[in-house]
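Only one chain comes next, encoded as C-alpha cells, the form predicted alone.
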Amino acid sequence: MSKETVARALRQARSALILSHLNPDGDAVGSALGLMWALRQRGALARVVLADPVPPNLLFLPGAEEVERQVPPEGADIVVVLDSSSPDHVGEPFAEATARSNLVVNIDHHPTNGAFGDVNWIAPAYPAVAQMIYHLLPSLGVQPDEATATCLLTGLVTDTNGFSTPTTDSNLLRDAAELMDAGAPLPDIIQQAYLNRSLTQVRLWAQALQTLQWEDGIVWAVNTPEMRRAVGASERDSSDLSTFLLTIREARIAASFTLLDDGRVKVSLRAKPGYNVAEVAAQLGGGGHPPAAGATLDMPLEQAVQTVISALKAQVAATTPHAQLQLS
C-alpha cells in the first residue's frame, strides 16, 4: 500500500491512539508527537500511548508530558503503529487498542516489518519514520507548526545519530532544513538528545566500561543489576553505550549487554559502514537497521555474550575486504 492510502485512512478518522515500541527512542517519541501534532491541526482527537516511560532526554518535547501509558477505555476510530516491525514490539497497548478500533495503520521503515496492519506503508528506503510523517504532511493538509516540526526533527537527528549514518543524503538535510524553517531549534534539539546524561548514567558507563573487551573488530561491554543498584542506575541508563563504543577507532561492530532485572538479556548492536548487524539481530529473533539493531535473550548472560560475539564474528569474517579495508 502508499502513502496516499495511509493519508486517506488518517484524513476520515475523527480520533487517533498513536502507538510505537517499547523503550522508546528518539524517532519512536518524535514521530509519534508529530503525527500527534498534525492530526490535531485537522482537528482529531489524537493521543499517544507508550508502554515504556518517554526517555528523560526526550522530555523537552512538546507533548511530552501528555504521553499515556494507559489505553482509554473509549479506544478511537484508528490505532496508528509507528517504527514497530512487528505488535510483539509495541507491547501490551497493541491488542488494547487495537480491541477498541476499527481499523490499525502500520507505518515504518524496518525492512523486517510484515504488514501486520489493515493499512500499511513500509518504506525502508526512509532513515527515519519521522521522515515519512513530514513526507505524510502535505497529504494530510497539514503546515507543520513549531511543535509538530521539532518533534519531527528530533526523529531525524536521532535516527541518524546527529546526521552521521549512510543512510544521511541532501533529501533528509533539506527536510531538517524546512523543519528549522518551521520553528524546529536544532541546536536545542541535539543539546538535549544528545549532550544531556545524567551523573548516574555517566557512574554506570564507567562500571561497565570495566568489562571491555575488545577482539577481531568488535568491542563490547556488560552491566548487571548489581552494577546498577551500586550507583542507583536503572536498566534505561545503559542505552546508548553500544552508540559510544562504536566512537572506538579500533571497532567495527560494538555491542552492549544488560542482563534484565528479570534474567533476560538485552542486546544493543551498532555498526560501522560495510557491516550489517542487522541481520545478527534477526538471527537472535530481534531486529533493526544495518547500522543499528538488537534482540532480547532469555539465556544466561555468558550464554548470551557467547552466542552474539560468535554471530558478530562471522559477520566481520563474511564482510567484503573493500568494506574492512576502509575501516582498517
Second form
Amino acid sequence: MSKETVARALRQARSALILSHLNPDGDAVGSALGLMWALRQRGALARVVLADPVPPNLLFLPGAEEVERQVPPEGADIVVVLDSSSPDHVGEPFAEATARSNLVVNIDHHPTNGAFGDVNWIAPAYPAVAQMIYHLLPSLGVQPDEATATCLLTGLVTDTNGFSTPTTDSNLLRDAAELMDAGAPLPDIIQQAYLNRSLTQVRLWAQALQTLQWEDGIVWAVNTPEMRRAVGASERDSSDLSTFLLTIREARIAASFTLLDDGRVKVSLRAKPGYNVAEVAAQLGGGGHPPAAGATLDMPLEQAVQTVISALKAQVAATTPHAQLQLS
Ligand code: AMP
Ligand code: MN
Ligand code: MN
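Form predicted in complex with adenosine monophosphate (AMP) structure, per the form predicted alone context:
Next comes the full complex, and the chain you just saw is listed first.
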C-alpha cells in the first residue's frame, strides 16, 4: 500500500481525526495541523488530537489553539496517524479514536513503523512526515494556503535539525521554497520553532552538563528529578540536550539520559553522519532514525548508562572508517 491508497482514503473521508505522537515535536504538530488545514480546504471536518500539550515553541502555528487532548465522542470516518511508529507512541487517544472510526490511515517515515493501519504509507527516505503531507496535496486537489504552508515548513525545519541532516537534499529545499512562495515565513519559523528555548531549560542543561563525559567519540550527560526540581524544570526540558551535545566537535555520537519521575530512564541518541543510532535504539527496545533515535529503559540509571554506552561503543567500532565523518 502506498501514497495513492492513502490519498484515496483521505479523499473519501468526510471527517477525520488526526493523531500524532506523545511529547509532540515540530513534525508531529506541523504535519498534523498542515493536514488538518488541507482537509478543511476540501470541505471535510478535520480535528487534531494529541495526548500531550503542544509545546510552547510550537504555539505560534496556525490552529495550535484548536488541538484537543480528548477524542470527541462522535468520532470520525477515518483516523489518520502521523509520525508515530506504533500505537503506543500515540498514547491513549489511539484506542479511543480507532474505536470511534471505520479506518486507520498510517503515514510515517520511521523505519521501525509496524504498519499498524488499515492503510499505510511508510516512507523512511522522507526526512519529515510534513514533506509526505506536502506531496499528498496534489492528489487531494489542494493548493497550500499560508496556514498549511507554515505548518508543513515547520515540520521540514525541525525534523532536519534546521536543514542540517544528511537527508537534506535539493528536493527538500525546492519544497521548502515552494512553501515559502505559498506564504510560509521561514526566518520566523526558525526563530519560533527552533531558536527558542526557556531559561529553565538552559538551567537544567547547566545542571546536566556537570555530568558530561566523553569516551571513544561518545559524549553523554545525565539529568535527574533532583536536578529538575532544583531549577523548576520538567522532564520535557531535557528533550534537546542530546542534539546540543552532538554539536561538540569530538562527538561522533551523543546520548542524554533522563531519569524519569517514575524511575525509568529515557535515552535520547544523536549521531553524526555515517553513524547509526537507530540500530542501537532498536536493540534496546526503542526506535527512531539513523541520526536520531531513543528508547525508554526499565532499569537503574547506572545500569542504563553502562548498557547504552557499551552498545554505542560497539556501534562506533563496527562502523567502517570510510563511512565515518572526518573529525579533526
Ligand atoms: P528523542 O530523542 O526522544 O527526540 O527521539 C528521537 C527519535 O527517536 C524520534 O524519531 C522518536 O520518535 C524516536 N524514539 C524515541 N524514543 C523512542 C521509543 N521509545 N520507541 C520508538 N521510537 C523512539
Ligand atoms: Mn516526531
Ligand atoms: Mn518526523
